[in-house]
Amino acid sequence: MTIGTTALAQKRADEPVQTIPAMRNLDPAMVELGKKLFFDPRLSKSGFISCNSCHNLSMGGSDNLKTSIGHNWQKGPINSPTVLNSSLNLAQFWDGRAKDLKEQAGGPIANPGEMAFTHELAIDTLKSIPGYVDEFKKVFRTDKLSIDEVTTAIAAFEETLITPNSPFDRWLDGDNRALTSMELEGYKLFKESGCVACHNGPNLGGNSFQKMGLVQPYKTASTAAGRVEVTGKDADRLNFKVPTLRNVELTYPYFHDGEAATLTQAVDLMGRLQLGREFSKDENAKIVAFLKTLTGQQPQIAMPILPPSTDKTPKPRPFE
């Protein structure tokens, strides 16, 4: 959308959200690989899962499911977070315990309870095809082939899943036909009430822990405990990651049990729990309304022909 100049005014820098930054400069061709690797399922034990799989990026990055599902159908024990803008969080899963997109990236692939793989099975899988063997040479001018470089090159594509230009970004650009009244207000309500605490920043979240039941206690049958099986201290227990609105219309259900089906739900309970405020159902309906402002434009992905398989590549057990 072009900014017509009479909707043009100075950018608001002094808000305490600010807009999505500029994608860093890539090696295309790693890019390029990380895609493939993040779109295989043959980095799963069953050969039927793969990073899109908890991370669909025809769905805001993430499964749209209450807590994803693993290897021989079992039942995750926390909720998908998306993939999209992850790079701009200050750690990886709810709680924390990658420190970066690279770190982890090799998770999932040996949870048992996710592609339930190893490290070393999942490199015998790409030695054994000789268009991956070919391509990691030449990006990483190798012969070596790790976990460590697969981790890289899925890293490198993730970095570029962010979501500019949403309609709140280009208000925050100065472009004041971007949003409505009723958005605005939203937006007002947002600030005033508190929300805007954990959720701010660029990413408006992922960059701060957090209790979950700060004011009244969070009755769940989750047993995810949050950062204390990071750090170990009880003072840590129910800390979350704070998630990111970014795209939250499309990243349904909510929280990281997914027990908020909706966005009216998560408000109202975020309300209540985390600042003892009860919306009106009018004031939940204008703080929705501005939620809804800040889906970005979403990643156009052309996605990736995998090289085939061959004779030596080990076989899917999706059954085991």
Contents of the next structure:
There are 2 protein chains.
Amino acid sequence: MTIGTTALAQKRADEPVQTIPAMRNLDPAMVELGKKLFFDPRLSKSGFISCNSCHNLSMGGSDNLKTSIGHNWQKGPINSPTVLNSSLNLAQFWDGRAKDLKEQAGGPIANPGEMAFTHELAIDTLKSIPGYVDEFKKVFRTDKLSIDEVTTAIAAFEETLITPNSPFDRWLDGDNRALTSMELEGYKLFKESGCVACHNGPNLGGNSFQKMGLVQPYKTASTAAGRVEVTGKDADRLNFKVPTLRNVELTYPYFHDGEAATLTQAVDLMGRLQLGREFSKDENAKIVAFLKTLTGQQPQIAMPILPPSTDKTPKPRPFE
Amino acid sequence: MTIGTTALAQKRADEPVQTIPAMRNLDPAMVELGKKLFFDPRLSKSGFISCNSCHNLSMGGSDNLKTSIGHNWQKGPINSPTVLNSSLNLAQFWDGRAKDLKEQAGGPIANPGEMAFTHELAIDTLKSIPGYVDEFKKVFRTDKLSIDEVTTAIAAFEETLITPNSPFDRWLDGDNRALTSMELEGYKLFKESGCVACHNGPNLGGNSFQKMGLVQPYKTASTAAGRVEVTGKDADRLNFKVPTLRNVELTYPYFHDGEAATLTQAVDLMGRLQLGREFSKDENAKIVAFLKTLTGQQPQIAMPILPPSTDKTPKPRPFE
Ligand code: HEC
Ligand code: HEC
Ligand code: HEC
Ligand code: HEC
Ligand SMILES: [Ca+2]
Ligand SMILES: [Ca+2]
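May I ask for the structure of the form predicted together with a further copy of the same chain now, the form predicted alone having been displayed?
Complete assembly follows, chain above in first position.
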């Protein structure tokens, strides 16, 4: 047996990136209820689309499509960001228009291009299902069952979706063997060429809004205007929340329009557009190798068993 | 502590219904691979639809829609049967056109109204993903990766989807307290009025093809012709595989066209169309109460973490 290098190692405390902070204490019953809701397609008009359809927890918490498919196979306007570690972000959505996970979770249910339902119908549906009524009562200790309780529970579940213990986190914790020399060189390039100006902190992003196309303009057919939609300030046009780079190996394709198919392309564009720098093939490969060390332990999810509808439950209306 | 009634009880061996037989020995690594494939939307053209989309294991192994939603939001022709306990059926599909689960599993991938892919593209996709290539090699001890291995693995996973230990099974095993007197009266009605002529054996169905509308014709807008499509015999028109009644509480709506929204309606129609008998409200409620005792332990599924695509993986084409 070797003496654990991790145990003896010095933590790397002065890096611009930190390990994922420990989860806040959460009521396990509320998390379990939130998980059911996250997986329940009955929160959509069609009865076919759940949060997990577009934030698939088998696939890094996103759908791996350029832009999402919503109700009636509608082509969505923007790439679906991962829900993994999203509790660490300063705000939710690419333009930050929801201040936190709870505020965010009301959005997709009533979004005509996503779940195409209304909060009223979603609540009527849940209220018609005794399994849910009992569980809400137990968790919230009240007979009230409104969108407030629904989004609180979903947000609690989402808070559990963190991915600790990536190779890079183990390196930060002092395990020198956690990264290969190529990966480490990639990290040095990432740090020294300035990526960490925007991708820093425990989520390597998620803590500021930045212009896409800072040095050179970004060419895209997408009409998403970014942060300006929230602030009304023209300076915020094409500013987007800097996406987390955790699990970025899993969350292809990249950028708000999903137009970069590979990490190689994304890194190349970031270098040119944000830093005015062209990486050599070798440098690019090193940065990509580093980015892949950010894949953490994926949440282990036992599929929820959803309480069945009753004769009174409103019927799904997929084709209306 | 009371002395276990189950332990001392006499098994009820002479009933027309039997408990679910023990699962055959299966290679756990193959089952795990099959589970990944069952959950992987990359087996569809869109990258959005997996087996679990229409056979949701959170919802009794079906989609709870009248007829399924397929690629491009196509309205399917027929109700999605549960995959739970489907290994116990004499054949697969409503008309029995696939002899077993392995033969069945090739169907939906290439069905233009379901996953709309081709076997070739599905295999190209899997071959481009090193995580899959390694796993297939480990499980099948060969470099061959074809639709044959894919459907073998999916079928192995599906064989694990049995739901033992329902209240009714516990009663069959001799536990007198497993059923209420109302449920027991429902079972007596079910037996004595002749339902067991078709819904018998361990799956309460799944072991014969029978005419829908035996005594009175069934009126439906559906054009599904049933078993005649397979045999070519006119006598088999509107003959369907008798569906299992296990977990029937979870697999609403009912019949091949999904036109019966509730168990009350399904029981009423079965009585009139198959037996020429009208159940009173009270009798109907008893039979429905009995049917709900057929809900067994649902499979506990840990969501698989799918191996990520690579730069070489063919891109999903949801809007083509
Ligand atoms: C039809 C696809 C779809 C469905 C269904 C869907 N989402 Fe999203 N989700 C998206 C897209 C696309 C975005 C980005 C939208 C934007 O930024 O304008 C998003 C953004 C988010 C974000 C913000 C993440 C971040 O870092 O900014 C969270 C959290 C989230 N969704 C959770 C949920 C929850 C919870 C549900 C179910 C109640 C849900 N989503 C349903 C596609 C979907
Ligand atoms: C000035 C701020 C800034 C700098 C510097 C920067 N980025 Fe980004 N990065 C962003 C923003 C903003 C986005 C989102 C852009 C969009 O979606 O349109 C982004 C997106 C990305 C993405 C795609 C993530 C995803 O999930 O879509 C990757 C990968 C990435 N950056 C890597 C890098 C690398 C590597 C560097 C250094 C070469 C770098 N970034 C430098 C702000 C920055
Ligand atoms: C778009 C919806 C959809 C998708 C995707 C789908 N199925 Fe099905 N499945 C159905 C429908 C509808 C039927 C009934 C078709 C018929 O009988 O003609 C069915 C029938 C079955 C049956 C027969 C059950 C029985 O008792 O007869 C099995 C088993 C099955 N599917 C497994 C799968 C597997 C495995 C996959 C993925 C490879 C899959 N399905 C994908 C909708 C779907
Ligand atoms: C002569 C054969 C036969 C008899 C007798 C019979 N059934 Fe059925 N049952 C079927 C067939 C065939 C179907 C499928 C019909 C269809 O989908 O069009 C079916 C479907 C059902 C369903 C719907 C299952 C599902 O998942 O869609 C229920 C519930 C049901 N039967 C209960 C009963 C009850 C209760 C009785 C007695 C009152 C009964 N059946 C008598 C053959 C029979
Ligand atoms: Ca993405
Ligand atoms: Ca059904």
